[in-house]
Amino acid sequence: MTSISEIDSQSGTMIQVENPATGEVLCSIRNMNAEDVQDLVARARSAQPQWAAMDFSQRARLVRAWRSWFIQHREHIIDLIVAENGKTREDALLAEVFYIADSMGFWAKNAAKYLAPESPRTHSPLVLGKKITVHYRPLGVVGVIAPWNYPLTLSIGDALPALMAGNSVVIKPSEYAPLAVQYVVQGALEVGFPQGVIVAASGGGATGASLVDRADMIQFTGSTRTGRQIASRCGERLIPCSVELGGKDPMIVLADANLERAANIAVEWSMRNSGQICMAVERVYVEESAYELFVDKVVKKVAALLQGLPGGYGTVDVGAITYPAQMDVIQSHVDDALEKGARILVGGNPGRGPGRFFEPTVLVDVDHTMKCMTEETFGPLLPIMKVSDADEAIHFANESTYGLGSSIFTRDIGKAEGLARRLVAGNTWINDAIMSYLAQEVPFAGSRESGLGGRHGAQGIRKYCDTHTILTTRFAPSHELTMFPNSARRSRAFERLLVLMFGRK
């Protein structure tokens, strides 16, 4: 079994990969330059036609074999994720390994259905008698640029539909968490994937930029700032891109809600993975009459969380902060809130020890002048704001440049559904949070500055394809009424037909 140190590259400029929970250097990876990326893309481009020529069942067979390998090697994969990411073993198991295993089966089963040729019936009288078929064909080489917070879910998870659509894939994982991705890509080769069909690039931002300049399509997950740059460059090259960006997800808790459940969900999805989740609960609006009880429940639950060095299952609840600069962001949001009148009820400080930790923190007396309510924190910070009613909660929830996820808690489901439709977000969860991400049959996408495009469902695989419409005329006269030469009599007849068909109010 491959050890962490054996993933070291053999040559080139190196980047150290460290364990954020201990500060230990795990290994070094190669910081690939433009020529290295060009070589990877060339290999992927050379392999793609043969891969695309396989039928769906052949590709699905290899993906299922990959899944068997993945499950067999799950313990080592979890070890890698925990070491490079600093998250708990439970986070690695449930949100990464379980999701990827499920996703492998989902796309192996459903890709052929989503990409089957379609023959819609046309409405136009001028096309009657002609057959129209829409085909989906792969774009070529897909570049997947993945973040550090969910290194497998947001890399292999995006590569799977691209592969099943017949593309080859070059993955550029974050330089802060590349090891699990490299290991799982190697597993694809071990079970028989053709060389070059899926490859991993290693390196920093310049490596990703080189991939954007060379791939035929880009799937990116990360910051809004970088997403803008990637979308702009893809626009210059006239290639498609799909970008999932930041979030500042609101939770609305009404007075009639099951407050115990609402508090559990708020703590779970603000503190899970140390709050380093794109659709984490980042701000809560609670109706006035339920505010004190809700806050009391949340504070007790957060105070009971165990934080520290991730070990075996059940040892800690909250792990480390993966990205070094994120510590400064979290601290700045706390400091800004305190300066403007907020209070800390629990936490509020960096953790002790050699690694990067920030205490699970609850803030109250917050408002929209504070960064913690308007800017993405991406850390274990939960600000809770009192509102007078549901309308005020909706107003503040929509007062954001983001629009990824949102939650509403109330026992009145009819009311909740009406409020949900007023929220500007790609996803809304009623008496829940985040879980629709696991329903891969339905789209998961953001609005506003939370991204373009989306994952899952038919659109989650069709985005990796061109459409090819074929019209076939089999039985037709040699000369049709609309053909040259033009005739005043025929044209007036068509004009009368136009009025007859479309002129009524």
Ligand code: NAD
The other form holds:
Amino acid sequence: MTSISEIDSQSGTMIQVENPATGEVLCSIRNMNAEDVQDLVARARSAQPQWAAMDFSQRARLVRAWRSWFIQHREHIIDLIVAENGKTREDALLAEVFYIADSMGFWAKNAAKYLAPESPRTHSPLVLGKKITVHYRPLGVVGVIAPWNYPLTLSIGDALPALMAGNSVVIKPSEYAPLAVQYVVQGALEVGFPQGVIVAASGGGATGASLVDRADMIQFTGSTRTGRQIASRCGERLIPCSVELGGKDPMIVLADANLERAANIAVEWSMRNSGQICMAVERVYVEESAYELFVDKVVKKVAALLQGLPGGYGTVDVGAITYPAQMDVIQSHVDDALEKGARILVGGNPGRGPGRFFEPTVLVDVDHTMKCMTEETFGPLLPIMKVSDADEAIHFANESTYGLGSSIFTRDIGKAEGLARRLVAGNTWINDAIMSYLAQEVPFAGSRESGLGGRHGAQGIRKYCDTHTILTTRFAPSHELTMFPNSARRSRAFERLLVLMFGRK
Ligand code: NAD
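Could the form predicted together with nicotinamide-adenine-dinucleotide (NAD) be shown next, to go alongside the form predicted on its own?
And the full complex, kicking off with our chain again.
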């Protein structure tokens, strides 16, 4: 059997999917080659025109039927996510099943509004009296390439606006967590989606690359390294792409903050899903006078977390590490920090069990020479650094190649809002974390190496469309002043008009 690390060099082979919390092999999936992907894209392409010809309400009706199916089958969906991902049942319920059900309703309701034709009034005197309408037209076949950490949220969640815009979609889920996606895609067919409108490919990086070679637009979520390759290939093909990439989110805790809440949120969003969240809290900067108390609170809370094999609701707080190579990254960040003078206050080792676990870990005496403060860890690691004041905190928070999320804790809201504007990030949460992701009306996007494009809101669906501007001249003379033949008298008159209009300071 092909090992999962060999799959990129092969095609037409099978890939084992394992449960990261137990080490048990769950099943094998096909590692599709370029011809397989070509077939899927061809199916999607032939289904798309009919799908695009349906009106929004017809597509919305199908998406709502899909949502009913999804809720009816939630138990099995959660079982699949927990098994292939090693995450807790609560993680699967809240961040995947709840989000997707909510998202299905959101896009079914709002797609028509975001994509309604627009007729803006033009400012240009040369276009006065003409009617201009901007239409949004689907691009064709959208390829959605997804990571393993939130297998449904980051695949079906992106497919929904693409579908509602009238595209067909080929999803390439992660080879490490493909099962829930395949099941939910089947559900779409069961409720009456036309064949080919949404299909799932299976395979590794090479399968994804084949999709990039054939689709009309790529929506990618994953590492910055892969995102760069995909954006570059899309550039060669001159097709649009939206890439949602890594992060190293800072949290700033000022001395006047509600330290109990700040500590709860630091622990929650560094340890939930074992820290395998693009917008996890990956580093904390605490103002000097609050530092001891904050660290004390965090350490007690982290030490009390229960880690282990995810069972029913409430059995464990922290699950497994999904991606095998991530264990080495986490360990190397801990080792590097210790070598450079950091101290571990809790955790620090691989966890016990048949599967892959890493203990929830708190590091102090850290600085920016250490990988744990500058590179994405993507694990249950919380480094806490003392800073002298808010300015120093902002300085270090911005000292990163990433710019996804960020948070600030203080009771002085005016000050927080001022500081927020100084952070280089796509999202800032004041006395909170992550929650704007659930407000699907507003953009979620990364700056710097955290991504290009973004999801949610108007731009989260318009990115799946071409714009088509139609100008209509209804009542006009046969000959207008700007038409041939050129005349020196008219051109000089235009020049005087130009100076009159734009020449004043
Ligand atoms: P990854 O880049 O290794 O893989 C992501 C997907 O890309 C997988 O389906 C993989 O098979 C595919 N792929 C790999 N090489 C490819 C290639 N050359 N061409 C096309 N497809 C290819 O990422 P991962 O390890 O699955 O996910 C973890 C990363 O995702 C982290 O860096 C995390 O921060 C990021 N992430 C970002 C967001 C966000 O919204 N910004 C959300 C979740 C995760």
